[in-house]
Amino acid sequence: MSNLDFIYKRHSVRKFKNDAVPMEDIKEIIKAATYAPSGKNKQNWHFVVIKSKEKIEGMANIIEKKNSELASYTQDKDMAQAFTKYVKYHTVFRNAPIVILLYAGPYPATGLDLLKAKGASNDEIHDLLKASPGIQNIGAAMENLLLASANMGYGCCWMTGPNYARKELEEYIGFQKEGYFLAAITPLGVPEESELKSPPRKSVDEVMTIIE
């Protein structure tokens, strides 16, 4: 187990100290992220590093506003409350010194053109795309980022909850690259010690099937 300690150091961190993160550390973490596997070596990722506290707070405000707007679409108070109660988790990055936005770029699913050529149904195309191979590349990069950060003494939190405000955030950030969209967010900073814990995991026997 000792050889895998770098994995068990990773926790979802939502509270950070005020310590700055040196740019050389940020670059080393991003470099580690780019060593993730990607189908056809497309490397269809881009990392946007936000250092401005004003910009970070602006992002949080956008999410809060969008959260409130979406909640107003229903007359069901319980449904609205069930949604709005999570906004505090969708904005936990606001107390971090750094926020990293991970953008996903185009990735052609293997066989998609052939299915379209034969006039495949929407169900057939959806069945091919539901594995989201391009997004799997992004997930691998984010996991590398999290593991590298933890091994260097930093904390992160893989966030996709705020994606309901993705378009507004993209416009606010102003980053544009053809075919790319915001897929995930993580804060980055020195964690408060109380944050270095994780919920229990399911047993290996529960999640593993052996076929001989």
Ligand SMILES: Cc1cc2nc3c(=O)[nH]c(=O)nc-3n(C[C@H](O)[C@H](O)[C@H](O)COP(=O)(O)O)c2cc1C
Contents of the next structure:
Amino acid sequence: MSNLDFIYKRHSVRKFKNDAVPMEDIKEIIKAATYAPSGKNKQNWHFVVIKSKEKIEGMANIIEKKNSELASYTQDKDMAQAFTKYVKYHTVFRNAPIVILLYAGPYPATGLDLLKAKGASNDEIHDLLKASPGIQNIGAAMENLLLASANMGYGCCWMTGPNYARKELEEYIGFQKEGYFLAAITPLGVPEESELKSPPRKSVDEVMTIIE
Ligand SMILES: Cc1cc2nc3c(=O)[nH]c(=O)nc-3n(C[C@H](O)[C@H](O)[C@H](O)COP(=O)(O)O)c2cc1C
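Next up, can you give the form predicted together with this ligand of this protein, since the form predicted alone came first?
Once more the chain from above appears, this time first in line as the rest of the complex follows.
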């Protein structure tokens, strides 16, 4: 048994049992998420916990509707089909007892004000923001949430696929906090399958470069 078992036992879970998740477990999982590091300790995250089956189904319906609306904007049948066939992966939270929405709040990228003061081009500004520290904070929190859940016997699935329906989902959920927007979603519940699997990984040699 390696000390890293808690890493390797996390898998994306897309099917759930009906079992309820006690509120104290949800709170413990979210507490673990908040122990993620964040730039300047800004903790620019907010977790919205959806317990209503009806709301969860409503979210899935909104995504399906937006998916077919977007697909209707092209005459290219292959492009439309390539998009619509993945809608099931954008609604995998549908049968979960709990859905957690992770909202991202403002996080000013270091140096942005000065770039703007210099009259930097959009390209220069985009180049600074493409490694957005604000979103990296959210990613760290989400990973903690996933690892904590798996360690407590629950399953999750980090989801950004539904983000094309962000505005509609935000309006439907009705959560508002100045400068915050919906960044990612995860279902939370007891996995239906007992043997969980993940797709294969690239080898360490492929993804690592050593500079001596
Ligand atoms: C940023 C991000 C977005 C993802 N979005 C989705 C999604 O919308 N739907 C989905 O079914 N899985 C989604 N996933 C899960 C990935 O497909 C999954 O992590 C990957 O295939 C590796 O499998 P594993 O999580 O079991 O190790 C997402 C994962 C990440 C990190």
